[in-house]
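Next up: a single chain in structure tokens, the form predicted alone.
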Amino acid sequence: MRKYIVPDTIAISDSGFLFMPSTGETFNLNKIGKEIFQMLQKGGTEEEVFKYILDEYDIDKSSFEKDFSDFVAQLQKYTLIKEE
């Protein structure tokens, strides 16, 4: 499974507010998005994220795979993460 790198400069608040100091851009994440982002920020692999979310929330794997893929694509689009 894939692993992602989150730039050290990105800050995230307890409420899911992301701040990118290099550009001044801000982003808001919902609760699950914040949990996923924090796991990736701490070096969690895609496999670890999947296991955690599927254990914690009532969602089927195929739905989460699509949602995760879309979420990661958006994070990459705004250079909030990059694939290792």
Given for the second form:
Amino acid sequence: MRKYIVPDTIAISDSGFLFMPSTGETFNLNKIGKEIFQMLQKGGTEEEVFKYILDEYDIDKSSFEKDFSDFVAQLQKYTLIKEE
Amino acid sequence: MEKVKKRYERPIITKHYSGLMNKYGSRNISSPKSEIDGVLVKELVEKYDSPLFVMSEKKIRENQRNAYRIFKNRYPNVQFAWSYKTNYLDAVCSIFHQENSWAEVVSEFEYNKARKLGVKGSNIIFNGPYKSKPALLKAIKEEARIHIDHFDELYDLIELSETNGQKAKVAIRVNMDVGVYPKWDRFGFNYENGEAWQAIRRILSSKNLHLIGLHTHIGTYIMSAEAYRVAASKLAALAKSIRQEYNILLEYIDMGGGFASHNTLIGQYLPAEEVIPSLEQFADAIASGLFELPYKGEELPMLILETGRILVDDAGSLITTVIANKRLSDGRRAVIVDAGVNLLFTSFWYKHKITPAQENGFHTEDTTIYGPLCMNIDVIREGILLPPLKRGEQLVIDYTGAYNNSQWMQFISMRPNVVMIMEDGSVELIRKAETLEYVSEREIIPAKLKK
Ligand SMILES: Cc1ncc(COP(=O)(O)O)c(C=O)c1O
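Cool, the form predicted alone is there; where's the form predicted in complex with the partner chain?
Time for the whole complex; same chain goes first.
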């Protein structure tokens, strides 16, 4: 099960505003994006994220799988997370 | 009891770029457009499929009445002539004719289309650089107003009128420097170098031609009202010379079309609403140029306007459906929709207003919209902020009423349905989607190639 490393210095506001102190970059996350990011930050696994989203939201597994891998690729591109 | 699940939206992250802080990743620019003229987009698509062109009867009539009122308030005698090439769907032309517009045509095909719709010859303005001799002859017989583009045509007309013993009713198209570039000097006779005056003299020396007006069309999507004042005053100067030297009064001055609509051009930074003169300003400019006419009161010639774009652009929308979401190699987001540039010709020069048809999230991403054609040029829009869209959801592309339903082409798929939302809210199919039979009907396979 894949896990990700998230620098713990990254701060996120309630509204999804994200600040990376090391580079001064800022980002915006939508609600689901924020929830997922925070789960990963707390050491949550991919499996846990899937379980949570499929439980809470009206979405099927394969659709979410596409969106999730796209989202993770974006986070990696911005060096906000690394694969463990 | 089963748990009620929350509405899902794809997770997104958007980066802020300095200086553009408030442009990125924040609010959706506008609320969704779930209906057009009170009819639900979802219902339109269920019944008529996607993509779907939608025209608004109400908007066309409003635009035409408004434009007439604005010009009539500034000049006593105003006549509009619907520019067929802007949108020649029969239903659209019919509205304009019901609103008392004549027809402005630029080809034999358009001429015949207008006649078929019941427009009489004398209410047709026949423009354009190519009018075949048979077309000219027909126009002479039906007393259409023929606007001469070049000397070869002028001599064709002299010859045709002579052999048929009927005088042709003519005007000349004049091109000129009005301070707008590029200069449209390929149509008609030039003002500054004296060619226009030469053409006028040639017409007036022929007993078979009847000079009834002067015409100009300075270009399309003109953003300067002043250009129209200059154009009107130059035509007024020609009218003055005609009066002084020949004591002839003209029936009309035709100022053409060209007023910019409220679509924003690609490369234009500010939205069109902020940089485009209002119709009132265009009308003021034309009226003030025409004040220089050497005519008074009753004598004043009719002002003809061949306004196209601004009268229908905002009366048309194109509904399109998301086929797929994609991430480009540089990380940008892209969506593929079911309408391509073969349908939306104007996407080559406009940044159309594009709005999701359903409630989507608050957050937006910089997105490129591609059409379904397997061609690199098929870009509906480069870089627009859109919320995450799901497959099967709709986008409404606004201001598509001008030039698309005449310049579209059948390419790798059929052209879709066009509907009109009528003033009473009912929906009428005004052009049926094409079929394979329709497209292949004109083709012939040589016997040798048949199996
Ligand atoms: C002769 C003539 N009249 C009128 C028009 C309509 O112009 P617009 O749609 O810009 O108002 C055109 C289009 O370019 C034209 O060529």
